[in-house]
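First, one chain by itself in structure tokens, the form predicted on its own.
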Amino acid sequence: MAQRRVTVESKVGLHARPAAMFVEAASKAGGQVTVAKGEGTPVSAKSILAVMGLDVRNGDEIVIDVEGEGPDADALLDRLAEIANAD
């Protein structure tokens, strides 16, 4: 399992539009993708309600786990981190 810790730089955090983009990108992966706020309980990154329920705000740390390893997992982690940091 590939993992990345990301400090969210988006001014609005993972709310509404960024959360929808995050879920859309995660949903394209074949395996399990989870996201947790800090050391909290991971939730499915493919569920908009679960992601928005984390209440991730600017400056919060998230932990993203992607099933599998290698270039595909790294590319997905890069994309999810990019979304978390975009405005």
Given for the second form:
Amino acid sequence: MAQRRVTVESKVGLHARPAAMFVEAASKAGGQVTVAKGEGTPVSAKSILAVMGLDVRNGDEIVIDVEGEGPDADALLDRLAEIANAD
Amino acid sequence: MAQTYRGAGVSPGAGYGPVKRLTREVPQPAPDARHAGDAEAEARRAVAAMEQTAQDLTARGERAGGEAAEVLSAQALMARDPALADDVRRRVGEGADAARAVSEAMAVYRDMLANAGEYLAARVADLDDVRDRIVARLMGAPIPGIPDSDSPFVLVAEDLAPADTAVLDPAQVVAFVTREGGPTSHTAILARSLGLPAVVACAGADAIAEGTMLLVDGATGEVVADPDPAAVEAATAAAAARARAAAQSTGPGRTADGHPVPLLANIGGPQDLPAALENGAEGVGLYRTEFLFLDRSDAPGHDEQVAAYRAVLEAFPGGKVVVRTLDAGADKPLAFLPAPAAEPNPALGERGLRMMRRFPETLDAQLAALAEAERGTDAELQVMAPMVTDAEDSEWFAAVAAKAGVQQAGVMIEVPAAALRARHIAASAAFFSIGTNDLTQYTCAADRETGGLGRFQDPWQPGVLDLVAVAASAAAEAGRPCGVCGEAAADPLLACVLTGLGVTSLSMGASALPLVRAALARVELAQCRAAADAALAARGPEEARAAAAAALPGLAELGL
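Now that you have shown the form predicted on its own, what about the form predicted in complex with its partner chain?
Expanding to the full complex; the earlier chain stays at the top.
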């Protein structure tokens, strides 16, 4: 299990466009990908409804977990973190 | 027999044609609808309908492109959501039929989004649209959306969703009328981008029968069912004349006899600058700084604020830029500036300057960023505080602004008490800017958000005009400028009346600038003053409008 903690820098948080990009990127992975807000309950990062329901705003910390280890998992975490911080 | 409806005109022009209604009515699955017994087949049917809906939404997005494509692809993701599909399968497994399972599963997410705050509330409409499409498909009902037609029509709807508008053929639709919506709704934005006349918030629109001939005036907000041919001709000619006049209006704002009335733009940030410049704004009359602060957990830092303010100041070398300090509270709550206690009437609570007096460090930081942003630019920076109530408020703000290095500190006149005692406030305020939306709300004690109070949300209410007159003359006596930066300034006829009342500049949404410029250029200052006197003498808003129009014959050629 690979994990990353990210402070969301996207101005609109994980809503609207960033949320859709985040889910699209997570959906490309074969295994399970989850995201949680702070210490909250993780939800599937492949579900746009669950991700939007977290109501992640600019400045919130999220925890992303990716099934598996190694370069593929790291690359996915990089990509997801990048989306959470882009505008 | 002609019948007239009234709404808010949000995209100018006249349209005439038969009504076609957008149906969004989707049969609701019965609360106890159960499938025949083969849960696996029923679940497959549900998931197939979700996938087909996703494909349809994606295809619509590809046809639409641009911003609509983004909304539609997000909607496709909702239809294809694996967590939703799991929930649907589970409900089908417990016996629910496919349509009921989808409807119930989506209700769970709908509640979650609806409770998550203002920002996500807009997504609820997108989600409802996805649900309706899936449920209609499962129940064999027509998919809700824009009707097909071989000939041009006026589209009448409750409101328009992005999925509807994206596939709309502008050659088929001559105008929009919706019962809901406001100037920033999808309908309004789409109509303006397509150049189609549109009226929103039109009470009674839901009662207009399919096929009725409808005349829509997107400038005045008037919608006439079964109009006589002369009215159609007059409205069409007037709309054409207005469009010509607006297209030809150039130069700074002034009356026919040369009295200058600077025409400025209301903006929410640097993204609104291109439209302001395109429409010939001479500066910015209202820079709403809230957008920098909304939806975040902390105030923006110094450098971020300086950059956002400087981008606007640099766009108007030699021009005036009026920045309103953070207007938090009431309908714009901020996480890091909590109301001190629950407020039963937030519009009458700790908002605007009242909130800043409680959190002075936030105001100090904003003023310091503004003072720094002005350094090295050629624009004239003016800073004003919202919700000033009395002279003490104004003095406090002037002192704080001076300490931060802001040269010109003024106040907004939105509270009736401030208008009535403007002569005392003028002693410490470098300028006034009348916010007619809130001034009207507070003068008539009518909440801006309450649909049923439309008659009192009209800046033509003579009580509101009285207060504008008091404030403008107090400013003149003290040698201070007095602008207007509310919706009232965007009404070409009222703009002339405001000028006659002594208002010295007008600020409005950029798209309204050309027509206001054209209207001012057709009247003389003395006529504006006569129109102002006539409006003040009237007993109600309709009479005030008519009396002003009669005193300004030059506007007749614009159909105003």
